[in-house]
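Next comes just one chain, in structure tokens: the form predicted alone.
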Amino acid sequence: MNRRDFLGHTAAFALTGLALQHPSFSDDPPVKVAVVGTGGRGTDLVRKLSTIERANIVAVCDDYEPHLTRGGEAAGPQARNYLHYEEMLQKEAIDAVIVAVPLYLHYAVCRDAIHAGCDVFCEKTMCYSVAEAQELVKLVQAHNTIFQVGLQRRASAIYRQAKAMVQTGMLGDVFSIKAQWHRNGDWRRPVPVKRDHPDWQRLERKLNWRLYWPYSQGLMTELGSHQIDVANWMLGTSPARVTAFGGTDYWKDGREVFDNVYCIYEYDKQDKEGHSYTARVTYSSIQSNAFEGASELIMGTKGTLLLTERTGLFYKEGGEETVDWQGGEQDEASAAAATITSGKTLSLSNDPWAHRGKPFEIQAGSDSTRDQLISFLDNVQQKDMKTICTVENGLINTASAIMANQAIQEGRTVEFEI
């Protein structure tokens, strides 16, 4: 069997391993959903789940009432509106709940719905503390509880295509990942009574709790998590250390929270030789300048992955203008493989980037967010506790996540430990 050949094989099995499977239900009744924190993400999740036909959302929840009507609309006359979810567990028959709160709520609200024998899908970042995503992980293990977590990547047909082509060999050795976030803003919402009001700070830090460390992480958890995660997936494992730097040098508003880091993570390998060898992956966020936006730069010693949600490119190292499976004869196997998990194909971009040769361009049009959603649902129908983003890969995800803080904090690399 020459390369082609093989490449064409496992990357077949891959991909077919890698789909997103979305099997019909019609004879299973649609799966009752509450939704708690109905803020800009969680009413984001209602509309989602609105489109799912095997999705019956029977409750929204919010305590602060803007947000509570806003959900409430979007979820639909048949939901009713709850200012506390436990009043909300208590009196409705709920089979899964959508935790999209504040993240330092994250912990108790998951832990009361499963203790309600309810399903879970929590938002990322999973927990506040790797302490709270320890217990989290144990409850879930001892209540057999089918729990997600919304890093939506792990959703995306660009993203389970990548991962694919890393597990196959197509990109040889990943040495290092570079990723950034960068955006050109205050992160700052509005509050709705003036700072001479009795309620404002109150307000304030209500809707800007991400500013704040004590309901907040920061830029890592809110945005640096979904591409750490990445890393760990396409790498296979955690990281084992971190070094990082970071500060509030620009938003000078009282804000406590960083407006920007920079982190080297570290990652123990082996080559299929078994040799060892350290892969790194830079990260940084920043809220100052929104040039290079939102990407995962994945390099290895065959080519090149650059990733986003909406797109995907791969370049093979030299310029060449095929891959292994593409062009000339082709066996069945080799075929399959070039048909992606969203039922695309890698085709020539129109728009190369001439000193790197022209690329392969990954094509989808799905919506990771709903996908995510769905892929929740089947599981939670089938009663599979083996979702896309388990509570323990939630455990691995908080904890690299909060390390790069601790680094930026006490100034040292700092080991992972959970």
Second form
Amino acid sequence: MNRRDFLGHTAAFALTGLALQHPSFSDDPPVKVAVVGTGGRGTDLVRKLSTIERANIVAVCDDYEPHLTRGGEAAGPQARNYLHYEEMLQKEAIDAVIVAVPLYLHYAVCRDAIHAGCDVFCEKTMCYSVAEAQELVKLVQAHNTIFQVGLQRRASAIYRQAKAMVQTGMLGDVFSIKAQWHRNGDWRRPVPVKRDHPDWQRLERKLNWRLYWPYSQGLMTELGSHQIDVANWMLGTSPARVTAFGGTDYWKDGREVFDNVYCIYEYDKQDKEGHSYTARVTYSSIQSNAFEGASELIMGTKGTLLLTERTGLFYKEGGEETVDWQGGEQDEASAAAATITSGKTLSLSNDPWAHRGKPFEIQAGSDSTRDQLISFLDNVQQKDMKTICTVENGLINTASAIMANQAIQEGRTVEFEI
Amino acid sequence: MGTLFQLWLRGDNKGHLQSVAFKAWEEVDRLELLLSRYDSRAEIARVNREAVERPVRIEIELFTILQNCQHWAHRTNGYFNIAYASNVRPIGSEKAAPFTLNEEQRTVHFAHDTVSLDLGGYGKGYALDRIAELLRSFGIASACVHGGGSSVLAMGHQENGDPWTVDIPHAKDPSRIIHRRSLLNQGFSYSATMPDDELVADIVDPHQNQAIQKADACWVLSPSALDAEVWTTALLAMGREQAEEAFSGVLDGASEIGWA
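Counterpart to the form predicted alone, namely the form predicted in complex with its partner chain:
Let us now look at the entire complex, which starts with that chain.
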């Protein structure tokens, strides 16, 4: 077997059968679902659920009436609306609760839903604190709850294929991951009353909870947790430590959380021969420039994966061998290009575009937010606790995201602890 | 929708306007993931993949949109047809429709494996109307927003008190402005087919199932940006002579058409 054949085989292995399989349970009754929290994300989840035959949305709940009305309209006339989730849990016969409330309420709603005998899908980040996440793990285990965290990249065909490519060695050894979520905007929700209105302060805190520490952990839990989860998943372990810097430097508008964060995570790893090494992940999230948007770069000794929710691209690293790593026949020009872009000297090039020959492209194929819900409903119907993102994954993710805030606030390197 | 949207907002609180604008862009992104057939994650792309095999349950919003598209197809004698490339009889003809909607199940089902839905003549206008709703809900009375320069929606007035205006170019020479129209809380849409020696037009005559060959341009003013966009698409597909005979410059008492 030559190198080209090898690459071809591993690619074939990696690129087949990794999309989530959704078995049909036409004889099973639909899962009776309730959604708690119908803000922007919660209503998105309602809309996706409304397209899934095995979901019967029986109730939606939000304590802010405009959001409740919007969520109810998206759910359909069969769903009953509630302002208080406790009343909803008491009155409705619910199989599964979807939790999409602000972060500081995740634990309480999940806890009460579990006590009511429901299975739970909880939006990311799973909990506001590590202590809450640890309690939730115990609760889920004690009640045999089917529990899934809404880190939807785990349901994405792109990311699942990427994971397989890392596992089968197509990237070589991964020492580095670079990820970012860059935006240029104030991240605010408009408040529907003027500043001098007596309700402004209350509504500002309610609608812009992401901007205040009592309700949110800011960029790391609202955006970064997705990408730190990708790093943990690809590297197959949790981070050992993190150092980070950040601040509120651009948006001087009364917000409390950081508007920019820069982190370096270290992961203690061992190679196949048992030698220790450290893999490092750099992560930034800023709100003053949107260049590069949101993506993750998985950098191995043999290749690089550039991952977004819409497309995944695989670039082979330059090396001594000049192989047609994409497989298939190429015309003369493409073959020449392949020779150049995988040429040995380019391994030393400083040109940021030098290694970017024609990449292997992976398309999303479907919507990962919808796919993760289908996967969760499958688990509920099959009574299978092994969801694609378990409560234990959620605990690790919570701790991984929050430790960066701690590093910034305390000005020191923080060790991973759960 | 694969196009540039721009938004001008007027008000006395810049921070509030920024937040509303941010929310408007989020709404455009949301609609892109509902209506774009080019993004495999979008709801309409899922419909195009799956609805030939079985009835596909869809979001309430998309179901309402598809019902509205059927209504428009009948209203325009089949010249507005989101299934134009399907190589089957257009909606409104005596033959079977290319897709059927089941209201009870909220599903869409294609009649043939060549059916594919394209909301390209609908999405921008729909998005502009949704943005206008959103702006009003946050107390904004004066704004102008456009998608791709050809679909515009104006609310209120400019800062100097003048109405928002659009310049209408000539079909064959876009550098020549032939009309300037004021928009008084109205939507506006301009559609043009390209001359034969240029790019192929993206507007199709659904009855012939081929791109319009003749260079022409049509504009519509309407209280709704969606209505304006749908009308320009249908009228251009219909052709100037037939459209003028059928509608004589006034579509439904509230809309106005012109040719450039």
